[in-house]
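Here's a solo chain for you in structure tokens, the form predicted alone.
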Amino acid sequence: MQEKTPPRGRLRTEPSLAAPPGRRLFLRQLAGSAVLGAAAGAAADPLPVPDSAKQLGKPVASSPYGQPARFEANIIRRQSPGLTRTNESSIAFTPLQNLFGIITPNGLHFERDHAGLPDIDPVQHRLAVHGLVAQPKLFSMDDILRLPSVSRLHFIECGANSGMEWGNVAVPTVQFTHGMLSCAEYTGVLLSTVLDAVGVDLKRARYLLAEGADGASLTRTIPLSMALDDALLVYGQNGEMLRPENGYPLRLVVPGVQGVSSVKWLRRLEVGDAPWHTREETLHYSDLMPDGISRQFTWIQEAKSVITSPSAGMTLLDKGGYYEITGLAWSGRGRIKRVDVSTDGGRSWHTARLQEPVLSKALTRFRHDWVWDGTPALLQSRCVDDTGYVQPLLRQLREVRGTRSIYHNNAIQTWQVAADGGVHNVQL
């Protein structure tokens, strides 16, 4: 589990005539401290020279592949103990509380496997495209790399993200409540380019089956309309080849759709006229409704947000001090239009600042200034996307879905700040 750490420093210190009162107060206090520090140090020794400035450092490229600083060793993906029966069919969660901006580093991208990591030689790997097409084809990686490429920023969120919170508070930190979520720059080929090359029978074709080359042969049905829209055949992530845990050498990315549809280690695409009702569409990734009926094919990840700092597991050290509340918002239907933040459990709301860039089907970073008065507080965020969809309260979601669900929980998350500064996961 995550250690308790104070929020990372993300204060905006530049003076601004439009700065909110809380930030102006903080800037005045900061300026006063700087003046006092200068006066006190006038007769003292100058700033000591650090040991690092007295000797040569490590040589260039001392590590052939760059690694984080040793002081950042605690910022890692983590498995939730007991979540799955085997390590090969498990989940490693992204440390959202430690990240800046909207891009997830490749080494911290969440990982969900169904049968462990396959070891695939890209020279031998092939992608078959067949079914209701005029000319079935077998593509090598060289074939795909020669096709026109595009790069797009998109989030991928597991359909089970926040699933442990349906019934009650289950986990202690944002890494475990929302960490099945990442955002990256993906480079590859538009899936429509490959489908055009094989000549899809548009009169009969309605769906696509994607199959991976892992031990589970994971397969998912995808509507042809999504496949022809913005879906990608991806080989690059954040400027380098995919990592093995992220689908090397080839994966599917279906923007805005639950992560299981972005099949990793992609080996086969079959065009058909009806859904396949595979194992991962019937036994899993379906929604058990209150009347006992299981709802299948919930593709879109609806608008959702979460405050990542301050968040559960952290401790606010400066009682009555200034803090910047920050977090992430996203929608599988398009762009985030607005994010509101509450510090009193939803009794009042304040519009947060959206940090550029604000992109379609990508994470959006939001920020809000807060001066904590040292009394208990309830922190929440609520997002609205450009279709007008408003992120629901947990009770609103439960009224429709009940409490026996696992998947597709996009409810408002609440963090409780106690008088001692400790931040905890609670439900209202």
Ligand SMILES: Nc1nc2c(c(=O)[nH]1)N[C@H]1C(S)=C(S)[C@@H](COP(=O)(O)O)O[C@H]1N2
Given for the second form:
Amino acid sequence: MQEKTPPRGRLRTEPSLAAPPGRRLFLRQLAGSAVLGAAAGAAADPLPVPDSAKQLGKPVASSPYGQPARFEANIIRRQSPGLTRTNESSIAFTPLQNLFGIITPNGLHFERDHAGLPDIDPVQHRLAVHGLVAQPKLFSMDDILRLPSVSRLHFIECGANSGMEWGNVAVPTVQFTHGMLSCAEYTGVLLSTVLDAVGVDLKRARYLLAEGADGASLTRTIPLSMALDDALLVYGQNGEMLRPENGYPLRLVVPGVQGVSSVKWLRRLEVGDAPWHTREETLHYSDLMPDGISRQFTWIQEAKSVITSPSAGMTLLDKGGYYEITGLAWSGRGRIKRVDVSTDGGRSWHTARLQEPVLSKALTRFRHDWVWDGTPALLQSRCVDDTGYVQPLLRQLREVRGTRSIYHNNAIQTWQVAADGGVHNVQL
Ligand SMILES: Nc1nc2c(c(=O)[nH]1)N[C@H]1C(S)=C(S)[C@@H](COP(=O)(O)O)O[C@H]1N2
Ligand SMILES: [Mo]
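Any chance you could show the form predicted in complex with this ligand after that form predicted alone?
Entire complex below, previous chain first.
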């Protein structure tokens, strides 16, 4: 059942919000705050002058490269304990529960390394482009920085994101269930620009091999169609040079495709006529299907969404209070067309508001107004992309994929709000 979208900037008239307009606004500003009562009372008294207003602060540029406020020290990437055997081949997850909008700050972009973090001097770094080309070339970073550039917002999601949810494991927070996901404005050169420069043999060429300069020499096959479409050779991320952990000084970004294809510390592109079947496309990143056969080369990350607040690990302190339900939706095939939110485990759905811009193969922020009545609730989001694809239930995904998958779980996520306000990861 669809409900109409509430008008922008106004709350739906829920019984507990039938208050004078001024108070409604106040409620909205303090959405979800446990100190609502106390703050409302204090507003009548004159505001005391804080210490900060009685003295000079620190000089400008006290922090030449700015850092978050010291009170935000808990908003960090985190490694999942016990998930990997070494800290070199591991994952640091983005704290999605603490982020606003769609951009992941560079210091919080998730990090997935197979053989640790290399330290690469951009002056020494070279990119070789060879294989089925008229003129093999070696590019320095200066060469690449001189080429015509583009900036595009895209998400990167590891194919293993939400992988633990296949096993009915109650992972404690959205950081760990969905935090192998980030979105940034990437700047670089269209891969097609570089392929033009070397003259790809279009009669024979079908695939590209991308290789990283890290200890894993990570290699992935990329179809030439994607390489010539929107794949990017990237050196910039959110307005500055890539961070070392995200591939400094040069990485590939293949929009909409599972993260492993966005090869970091890129040093080599080989043009060929057949897939290479490398380690990362046979042993890993393949999907074991119910018939016992591994599905290889699942490139596209299908449409997926998740509520980031309220989400598991949070507590709703205000029974009968207004809460904004907000989250992220994305599709490797294009734009998000609609997001629906349910607070009763999928029995009824409400169309969420989508925050502009809604961009192709980028995160989209959605929001929905909710007044919690203090009884247990089951929060879900379900997205539809512009191909008409609807995000599946885990049950529907399991019917096709069986029970032995690790990768490519784009199922609807459920958060249970218990009567005490605790929010938990559950599977329906
Ligand atoms: N050279 C190289 N490229 C790599 C990896 C790696 O270990 N080495 N990890 C891949 C994987 S599995 C993912 S999900 C993305 C993650 O990108 P990020 O670390 O910038 O978030 O990088 C990919 N590119
Ligand atoms: Mo990955």
